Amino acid sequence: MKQEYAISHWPDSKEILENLRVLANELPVYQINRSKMNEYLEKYESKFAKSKQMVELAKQRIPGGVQHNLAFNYPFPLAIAKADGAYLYDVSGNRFIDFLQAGGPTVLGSNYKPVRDKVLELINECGPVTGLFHEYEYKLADLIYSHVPSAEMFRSLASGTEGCMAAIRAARCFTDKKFVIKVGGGYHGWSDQFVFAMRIPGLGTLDSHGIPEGCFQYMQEFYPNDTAALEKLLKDNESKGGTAAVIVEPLGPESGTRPVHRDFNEKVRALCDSYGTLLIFDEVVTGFRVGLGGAQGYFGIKPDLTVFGKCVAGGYPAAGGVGGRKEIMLTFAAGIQGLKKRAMVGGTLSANPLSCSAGYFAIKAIEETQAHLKAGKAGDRLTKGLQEIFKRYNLPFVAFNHGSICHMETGAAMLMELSNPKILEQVEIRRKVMEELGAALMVEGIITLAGSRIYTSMADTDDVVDDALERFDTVFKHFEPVQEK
């Protein structure tokens, strides 16, 4: 069968990273005036009381008064107690669209019914976790191996991290080279090898606080869509150890917030054959959500190795793992091995029935749905809108999509250059403006990802994606440059 993809049409990331450029190093920084921030500010306050109050005791036990980075929002986070496909409700009854879908794992909809059910069954018969095998687990490395061919085998994790600190693990154990290429301003989880080089490139160790420099040792990026530099790295190493993997996301670095060229994924890979070297993938976020075969089946290019996460469980805990050809995932191979080399991964709660299960069926519902096309299509249309609104204020803000993984960039703090000698002075009052702006589309209840990322879902709909957009239209028509002191 052949398989169909959110993505309806390849952005002009050449124009969309020249404007991403411009705004966040050449233009003045614009914000929702004064008196109207302190408006929403004041509704902030007394529409959210309850979640304060939450919060403020939470602290007592909990650093920040939450546990997860998505929800330290500006000025203080909401508690959350009801999801239901496009919406989410707090502790006082509030109705908000939902674009942050947890971070991108449910592409059904939040809390989708008919996965849920199935779900509750299991729980009623087997319970969440036994510790020993599942047939659920198979079901699930079946399937999804029926939709990306090149996931041989799968190995079940209990997050997006692991899959990516086993990922690099398994290349090095394969191998028997040091090296690992990333591209600069990639996430690929907090693990200690992997804080390197984060949200900015260039940036190095600098942000990767409590980690010994020891740890970097054999890590290395490379600035996205800069090929020429990666075939550098990759011919440099080859007297030093040899580079064990090179791993992207396919869409470009933070889930493709700085977009990859259409053909960046082609030439990495060609690179790869080239110097012996495994090409891994991180389809954390895309694996699903661009189509049921992965930003690979997108693109047409089989990696060695997948790192997969968030709608690998439909939205269900312990959501992670690693696929790739056969004889690199037997270094994973369970089991006493004596004294047989292997790659040593574990945990616990990773495979567990509910987890395994809740993603079989949430990856059978969205084939059958089509979830990922429907979700897709309200990227598009929500993206189109939010450039009318942009126009229509002539604000020099950027808004573009890879199907529902939707970019709204307006404060950049993320972008800005390294060069740019105003970086220190201006990346607070970047981060602040989309703080800011998270504040205000709560307030007009809205919920999204920083105010910069949003995730949309089956569930979005016309009316929900316009509802949506009269929202958005009330906040951004009240920004302004900030006044140069």
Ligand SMILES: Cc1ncc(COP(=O)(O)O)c(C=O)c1O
Given for the second form:
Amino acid sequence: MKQEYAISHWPDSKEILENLRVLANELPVYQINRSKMNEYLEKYESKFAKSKQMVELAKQRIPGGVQHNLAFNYPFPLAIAKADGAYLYDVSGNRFIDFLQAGGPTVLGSNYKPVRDKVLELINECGPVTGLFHEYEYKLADLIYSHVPSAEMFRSLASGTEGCMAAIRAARCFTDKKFVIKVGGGYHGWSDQFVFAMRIPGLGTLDSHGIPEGCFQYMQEFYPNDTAALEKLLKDNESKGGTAAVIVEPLGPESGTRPVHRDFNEKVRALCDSYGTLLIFDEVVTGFRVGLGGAQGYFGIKPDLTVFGKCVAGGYPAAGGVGGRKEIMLTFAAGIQGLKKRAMVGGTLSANPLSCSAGYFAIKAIEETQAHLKAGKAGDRLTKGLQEIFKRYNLPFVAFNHGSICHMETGAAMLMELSNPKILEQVEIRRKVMEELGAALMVEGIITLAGSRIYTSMADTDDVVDDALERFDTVFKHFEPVQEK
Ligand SMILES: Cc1ncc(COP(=O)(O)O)c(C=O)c1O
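For comparison with the form predicted on its own, provide the form predicted together with this ligand.
Next comes the full complex, this chain leading.
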């Protein structure tokens, strides 16, 4: 099937990476003017008082009062009561333009009615789970295959984290090799082995608390885009048990926060082929968002295994799975297999009728509405608008996008280099800048992901984007460099 992709043009990764390097490592930190920020914080307290009350109560039973990694904690999280298309509404009825989109799964916009109606029909008939086979498991797997031909078979799981865990297990089981190599700074969920080299390349196990060192014995990282370093690892590993898999986020680590060069994935594919190593694409974010064929369709690369998440359940719970080459996927075969070698995966709720039907109808709806292209167009318009705002106010901030996945780097905490002598002194300040920006934007009626990423959806019409840009402008006009003491 001829497919179109949401990335209208490939942004110049070399230029972006250089601008990000300078922003994070060489320039002074910029923050919102102090008196304006105090004004924002006062408004935050009064406008969102009801959320504060609820979160204070929640803190008695829930650590920190908030459970979602992506929820803003500063100065306190909001309690959301309603989601609809491009908008979220809090418990006091305040409306926000929703650029979090639940962290990515809702390309159709939040709570899309045609999908909801189908899911409700299924729940009325069958309930969300039975523990036995349901026809939507097959329908979803077949639909995925029709768009992503490398996914000859598909195994549903409960999350992207589980998908990544399962993919490396199958890779080791199939190849009989030991090492798994990831890109420094990449995110592949929070399982023991993957809480390694997260956020900042080179971090290794420095931030891997609560996990025994032994877990990382066969995990390695290489610096983003450095395929020579990858080749060296592959070569060195040959005498030490070999490399089972290289896993990449195809746009770059952290959903493209450090974007890949256009030919990166092709080079990694070739290296994997020469060393008998499997290539795993983590398409948890990019699958069905960059296009129905995922980032692999856009780049024209065939990975051996693909991890899916988010969109694969259309914004409904239990979103995850692995797809890939038949002979590798057969290591997952369920049921009692005697002593046959297999990669054990499971889950009481995996492949439940609710998630599979939600994913099926959502992907069908994306196909019918071409939601990914509309979301991508909104991402282009928004990014261009942000770049104009930064220019207008002479701010060194960097905005770029791959379709509906947009990056807005201000504090750029994750873009600091480990070799930067100021990293310990500045990383907190830079994180604070992003938190404050997030809080100010919420007062102005916009929700983003951690003050640095934006997911657009089909619901983001030109009017929604233009309205958002006016609100961004209101906040960005108050930024100024922090005076060094
Ligand atoms: C690239 C990538 N892989 C894996 C995951 C983990 O998925 P989940 O949160 O469903 O466990 C995420 C989550 O954001 C992700 O962005």
